[in-house]
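Just one chain follows, in the form predicted on its own, and it is written as structure tokens.
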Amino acid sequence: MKPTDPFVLLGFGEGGWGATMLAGTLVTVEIAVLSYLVGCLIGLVAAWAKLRGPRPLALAAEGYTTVVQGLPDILVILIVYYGGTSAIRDLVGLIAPGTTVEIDAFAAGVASLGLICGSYATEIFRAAFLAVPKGQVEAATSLGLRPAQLFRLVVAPQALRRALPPLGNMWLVTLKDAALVSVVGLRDLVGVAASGAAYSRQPFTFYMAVATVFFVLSTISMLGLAALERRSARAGAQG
């Protein structure tokens, strides 16, 4: 006889899916954390390529934000896994006739997720980079400094205090559409909880649990981030 009881269902014993859900939970913040990392560097890289570019990457960089922040976010997970996985496919079977490639789920759903993030985080590092004083930049060259040294010194560290509030909103956006992931059959948290609740006939209790456990998530980074804002905060005053 399945259990009904809470409890029972989302607990460590026997017939417990707490060991399953805490894996689908970790399965969950390692995308978002990496795809959070990785939609920064694309952010950089594309906010560069507006700002100094030349004017085809300028161009192309444009063309990546609007179409990427025009479509729904689980429209771009779906085109990423399906797409991405015929295109590979095709490719390698250009170059290797008869060879099979399977695309990893936890892969596809990072560089999907990845594009959606960097697709804000462009517009993020661009604002913060534009915000920083022409009259600093200029007095930086002036005392010969190089642009690397003008870069890592002067812009890098106000440009980032600028930008750390809405990174860490960002941040809070990467987490929850982390849950989108599991269109593509991924076990991570909604997954797991999908299967339980299919097998118990219990989908409120699951569902719930899913909740809870995003609320904690979504709760410590919000701690986290108040304690960063106010360290850099003090850091921007004593400098």
Second form
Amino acid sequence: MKPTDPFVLLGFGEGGWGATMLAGTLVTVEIAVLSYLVGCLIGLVAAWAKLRGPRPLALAAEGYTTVVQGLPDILVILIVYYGGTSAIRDLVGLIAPGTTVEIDAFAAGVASLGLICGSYATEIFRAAFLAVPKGQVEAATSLGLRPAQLFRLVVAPQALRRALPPLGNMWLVTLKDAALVSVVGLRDLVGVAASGAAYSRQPFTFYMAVATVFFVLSTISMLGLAALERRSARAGAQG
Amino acid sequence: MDAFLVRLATALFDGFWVTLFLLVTSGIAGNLAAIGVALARTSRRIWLSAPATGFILAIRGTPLIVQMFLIYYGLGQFRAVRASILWPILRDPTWCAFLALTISTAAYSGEVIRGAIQQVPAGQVQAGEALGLSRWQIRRLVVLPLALRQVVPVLANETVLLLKASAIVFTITVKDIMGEANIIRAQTFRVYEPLLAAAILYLALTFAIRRLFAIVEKRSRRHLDPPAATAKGAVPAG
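The structure above corresponds to the form predicted on its own; please provide the structure of the form predicted in complex with its partner chain.
Everything in the complex follows now, all chains and molecules, and the chain you saw is the first one.
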């Protein structure tokens, strides 16, 4: 007889899925954090391409944000996972026929979520850099700052302060997007819960647990972001 | 055209109608519910505002795919649900997808409308009070029309987001665009064609939604345009 009591089922005792669910949570958080960092990196580069880059690069960045933002997130994940696997397999097949390649679902998940996140980050950084008044750059130049100093000491701090609230929002979106990667067979929180639900025939219990974990993570993030914004506002009042 | 492309085109055409059906029905139902959520959220009565706040926090704090799994896979766990008259609806994946998308839209759009309601100038409310309107009349006749007009430009974005969100319904076996493309991918082992065709279809839909809302927005602002010269001399030359 399999247990049906949610506390036994989700506990850490015998027949409990607590430890497995915890491991799944860790995978989900790892994917969310890594994709967020990848997204920020892509966003910085693409924002630079749009604002200062040579024309072909600017066009490429424009195409990237338009296409990725027009596609469902789950389709981007499937394209990166299956399309990426196929493309690499075809390439390897050309070079060394007979070898088989398997793309790591974790890497595909991070890559696809990073691409999605990056398309939003591009717009955030672009808007933030545009919002820095021109006079600031002129003042810094007339003070004799070199371009690197100008960026590090004048432009970046002001742009970052402006970008902070939307970047926080983007984190909340990325965290929830991480729930989608189970479609490529990853053992993340949702994937683990699906196994648990199938095994115990108690899907409500398992998915409710997943929802609770996400809710707690979102709430903690929101509180943390609010504190961060208060801090950055205080620094603004001083300067 | 070879058989594969014909099959792909017919499948995606079927899926297109499912996606469109979900988008239109849950878009309308969700946004109507959102008005109620926003009104409750901004109410002075705590027994109205507290549940609405909790609803918005819970829905926005959890992934849509998990909410949909809870409705489709989860509710069947309870014998009372399986015995109820709602079971034919809750057993059907398309209705469950509709339900999940509607609830999600109600929460996200509800927050947008709440913001618009709070942006309505206090003078408008005071003017309504001075006219002797009751509090409910002020909300219905003064605040809501002004707030909803502010929401129209945002609605295009919300609808695109809903379209993109609707692509997850294939995980509960609904055969929308994404579902049909994924079935063909799995059955034929041809990866590029189905996924890229689906991508093009979604991009076209996104574009169509933006165009449609641009037209609607232009029409809704027609009274703000400078008057057109319908008769000679009606508008002073200048």
